[in-house]
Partner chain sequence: MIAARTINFTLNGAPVTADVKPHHNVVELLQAQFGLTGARETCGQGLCGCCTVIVNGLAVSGCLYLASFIDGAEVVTVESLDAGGKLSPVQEAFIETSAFQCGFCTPGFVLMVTQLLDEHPDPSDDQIKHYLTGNLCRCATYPEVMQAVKLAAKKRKGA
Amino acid sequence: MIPFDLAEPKSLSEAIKLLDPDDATVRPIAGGTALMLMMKAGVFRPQKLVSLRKIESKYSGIVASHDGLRIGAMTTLGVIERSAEVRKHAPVITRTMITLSNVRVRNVATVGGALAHGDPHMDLPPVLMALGATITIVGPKGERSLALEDLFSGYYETTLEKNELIAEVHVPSQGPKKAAYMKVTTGSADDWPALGVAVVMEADGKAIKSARVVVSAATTKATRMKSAEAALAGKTVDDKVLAQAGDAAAEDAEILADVRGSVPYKRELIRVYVRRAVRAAIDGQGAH
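Kindly supply the structure of this chain on its own, in the form predicted in complex with its partner chain.
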């Protein structure tokens, strides 16, 4: 890697001051797993990295309350995976972790990095979006709250300013809602996904009241499939309803071709896997 400077501020506010709204070569670093890959490949050449690893410890922990979880941005995926509170409030997250990368990456990668990177192939963004998560963003002018679905603006693009940081993620309790995440890999079993589908529904048996359906990896960014959600809301699940939801998502998705599949292939994957994910959620099978 090419040389760069490294700052290690002791607080979030100090870190924000060290960032430059106009300079993309100054960037925060958390676990570094995503940034190191980009730096090694030479696609990112920083002047200076601002490490968040020494900021206040409250940003690397999980607090549960009656209505959900508050997860500090610096919390590692491994801590989230092993958290009894996460398993209780949002078991779909715990299940998602098993096939997310590997033990060593999860021990280092943070949830803040997984969201701020804007990488459409990551597994947590669709799951957290389907759960209705919001994030707290802190910048020079103070704090703001944002629905996670409004964070992603394009392929590796977010609505964060260069001197704003994600401080926390708020995840509403899953409660009686039914949820599933399906990760479709077309290379090795534990490869990055060719498609991710997350579904969270309020349902009474097979009668769906409301649904959130999020598709990722095949698309330019994790995206709510509102037409599929509409096809499910108020319906009782049967083959016809499932097919309508799958078709609606397949029609609407903005799909990107890459080494993991062509546009028509991924469109077909979406059609099939939206169906399967809804059925898995209704049957209480969760994720694979």
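Switch from the form predicted in complex with its partner chain, shown above, to the form predicted on its own and output its structure.
Next up is only this chain, free of partner chains and other molecules.
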């Protein structure tokens, strides 16, 4: 790696002042699990990194309330995995964490960094999107709230301004909703997936009132499959309904071909695993 300067501000507001929207060589760094790899590979050559490790401690914790969870952006994935409050309010997140990378990464990587990185292969964004999560973003102009599904704009791209930072993630309580996350990988269970599918549904037995279906990894960004959601809403789960939902998602997805599979292969994965994820949620099988 080439030499770089490291700033360690003591507050979020101070960190934002150090970010220059017109200078691409200045970047914030949270856990650094992705950024450091990019730097070692020479993909990114920053002249200055703004570390967020010493900002206010309130951005590194989890607070539960009647309407769900507020998770500080600097909270590590390991803390989220082990949190009793997360297990109580959103058990699908806890189950997903078990196969999200490995324990070494989870103990360093932060939720804010995982979202801001915009990598479509991440396991957590589709789950949070399916739960209806929102984020609080802070910049020179103040705070703004954004539905997580509106954060991702393309392959490794987000709608964040260059001098904005994610401060907090709000996750509504899962409550009685049925949820599941399924990932497909040809490697180990914690490897990058060729496909991730998250499903969260309001259902009475097999009768679905409403559904949120999110596909990632096979696509350029984590994406809600609204046609699949419409195919499920108001229906009673059977093979025909599952097939309709899987077909709808496969037809609508903007698929990305990469080393993990071709477009036709990933399209068929979506067709099959949307069905399986809905079935897993209905049957209470959670995450795989």
